[in-house]
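In the block that follows, a single chain appears as structure tokens, in the form predicted alone.
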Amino acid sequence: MTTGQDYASGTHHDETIIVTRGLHKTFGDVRALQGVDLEVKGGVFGLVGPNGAGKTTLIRVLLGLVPPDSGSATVFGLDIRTQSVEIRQRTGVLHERPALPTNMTARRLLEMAGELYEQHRPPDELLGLVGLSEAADRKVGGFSAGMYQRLGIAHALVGCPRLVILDEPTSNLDVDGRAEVIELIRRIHRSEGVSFVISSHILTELERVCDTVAFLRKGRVLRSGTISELRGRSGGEVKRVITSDARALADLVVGLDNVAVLQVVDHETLLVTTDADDVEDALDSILKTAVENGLRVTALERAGSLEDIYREVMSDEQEV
């Protein structure tokens, strides 16, 4: 076995690392995946969706832990059906509820994990990377939730992977612990060149670290792309309008020259995409139209956050 700095090179942002075509998976009466088509390039990729959307099932299929009913997928060009062992050798994983031995020190845990790989990283180096050097000889059972998750990320990096998959890595952490884990992911990606796939429902954190995202619901990919692409598909500026009747206002302003896209999110919320060079005129026109027709507008806010995009995508789906 080898250790030291001779690690596998990191991934490049233009390198395709995951491709899925028509993935289907059913468990009894539950259609967990319904024709998933994805292409994931190097970087930090977010899987977004409510509970039961199929995120964890997709991860397990990509790792060869469960077979798809139909469809195909590759990870680093390796087929998930016939080369799953090779895929797992090149991929680090932190499951949603990792079960690390609690009666073992952090250093010994990483030493034992390294023995499973032909090439691995030294425990002390990994512990330094995740900020746990001072806890190297403490038993894992005494770790806080945040320390436990950071150790889990170190464990996922033992085998010098080019890709690390994290399933809900911050769901059980407090605000400070979440911030630490997100910053750690960002730092490892920048300094090590490791790509990440992160499944999470905490949108503000994904927005801070992800290059691209895909929205899943009921086993289907509703939309995917870079956050900037999703933020303004028409190239304009997105505003959130809070009004007394979003549907009525949308019907009234849909024909305005300087309003490009309208999306009714709920009864009181309207997302408006305007020409980037004509934002103020567009908003004035919307306000004037609302007043003339007896509708209240209580807020005009800059939109386009990942949460806004999520609400828009899920609203689209509910209207189908």
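Positions refer to the first chain, counted from 1. Please read all numbers here as calculations on a predicted model, not as lab measurements. Here, rigid core means the biggest group of C-alpha atoms that superpose within 1.5 Å across both forms. What changes on going to the form predicted in complex with its partner chain:
- Once the cores line up, the CA of Leu295 ends up 2 angstroms or more apart between the two forms.
- After superposing the rigid core, the C-alpha of Val30 moves by less than 2 Å between the two forms.
- Relative to the superposed core, Leu47 undergoes a C-alpha shift smaller than 2 Å between the two forms.
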The other form holds:
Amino acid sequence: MTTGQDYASGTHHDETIIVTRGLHKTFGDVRALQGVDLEVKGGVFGLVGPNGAGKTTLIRVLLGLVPPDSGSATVFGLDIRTQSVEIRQRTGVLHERPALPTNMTARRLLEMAGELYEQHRPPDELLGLVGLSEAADRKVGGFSAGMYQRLGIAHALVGCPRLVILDEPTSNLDVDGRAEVIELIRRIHRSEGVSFVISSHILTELERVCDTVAFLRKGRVLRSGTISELRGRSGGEVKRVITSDARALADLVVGLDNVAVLQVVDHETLLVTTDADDVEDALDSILKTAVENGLRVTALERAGSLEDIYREVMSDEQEV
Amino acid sequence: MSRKSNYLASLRYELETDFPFPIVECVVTIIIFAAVASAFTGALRYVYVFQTYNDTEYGTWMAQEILRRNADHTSTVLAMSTLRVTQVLAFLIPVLVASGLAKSIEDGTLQTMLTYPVPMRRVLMFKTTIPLLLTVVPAFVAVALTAALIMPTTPIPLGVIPLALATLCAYVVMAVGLTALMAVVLRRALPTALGGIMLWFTVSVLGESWAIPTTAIGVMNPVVALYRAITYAASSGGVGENIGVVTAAASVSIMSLIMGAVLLGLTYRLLMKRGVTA
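For comparison with the form predicted alone, kindly provide the form predicted in complex with its partner chain.
Next comes the full complex, this chain leading.
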């Protein structure tokens, strides 16, 4: 048995972990993946997209649980079609709705799971890591949602993985539970160098923990990169304007100096960029134009969060 | 980690997660009960026929005739007992396959199992081999027990016991293969168990009816083919003299074995194609 301290499980940030080329997967009439091209380096990677975007299918394909119809992919340079067992030897997984055997204790589960790997961590060390030491001898079936999720993370770490894939790791948790899990991911990544791929809807959490993200929609990668790169693509200073009629205001401000309309996100939300040197004047111009034309502006704030980028990317796609 | 220890670890995991109750003891108890009941029925029939006709001249002749054809009679009783065992298995196999394979698809534990470095082929092999062994081994014991109980002093034509065991084994492979395919198609434990019980019980009941052609029912349950062939042989000059006919009829179990294997292959392909979740 190997302990977490002496097992060199970490990955380097410049090491390419996952490469996919033109992955396609269809289930009946549903085209779950439509040519996914992706390159993921070490670190914490976020997979973002609405329901049905193909995130879970992509994870299953990468683990060799579902074969792709076409295209290719490697994880740690190992082919997903022919070396899926080797990939799973190096990868821990927490599925969206994890199903752990409920008829045994947490310690016994981790013991048995560990025996399936070449190297594994002691159950007590893992339970301590996720704060479940006191529940080690309790049946898994009696765990609360938060405890179950933390046990799922411990379970994903049992084989000393270099990569851990978490599919919606906070979806069943309350606010405190979410914060705990995010903190746990950050701590494990920092202390042990384990890389993570996290699929989540909760963008504020991803923003706190991820180095890079990819946006998926309808089985395609719309955009990917580091969060700062994605912000940088917008250029200038990004502002979010909440108004009574975003489309009308967009038509009015599009001709102003120092202002460029980035996106009409929805009926009330408009994203604009302004020259970084001339922000105040640009904002004054927007407000003045709105007032002169009878439009109400209820908020004018700095944008550029992951959520903003997500909305922008998704509405770009809708317009396309 | 050696390949062998990974095999053992995954087998242990399968047994502890899929069958947390003392499944082996339960199955053995049921099969032995069935065997004893079946053997007891056969023995009673033998005693009844012997005693009824022993008091009259005609009865004495009949009793002597029965004694003369004792080997045929015990062969028939053994085949009937084996058929009774398959009726018990008609309940057990669907329940075991449903609680192993179908339940693990339904509750997601199959997906969890496949996050470990264990090939899907091996997981499916365990999920089908465990029910197969849990039924075929006690069933063999049951048939052997039947033979030991009802014919301690009676010679049986060479080949009847191996043929009974071979057809029984083929039946179990066929039943496990088809029920496993049902599990992957239905992806729910309860419909798989109920559907399987209905299917295999119907096959058992139809096997009792001579209106159904042997070749049709024999592929689904080759023990029926064996039973019918022994009954026919017993009334046409003796089982020993017609052992070739009996063997030829029992060879339908080769078809059952092949079909069972093909169905298991289809199950694997379907799991790969449709994924491992409900």
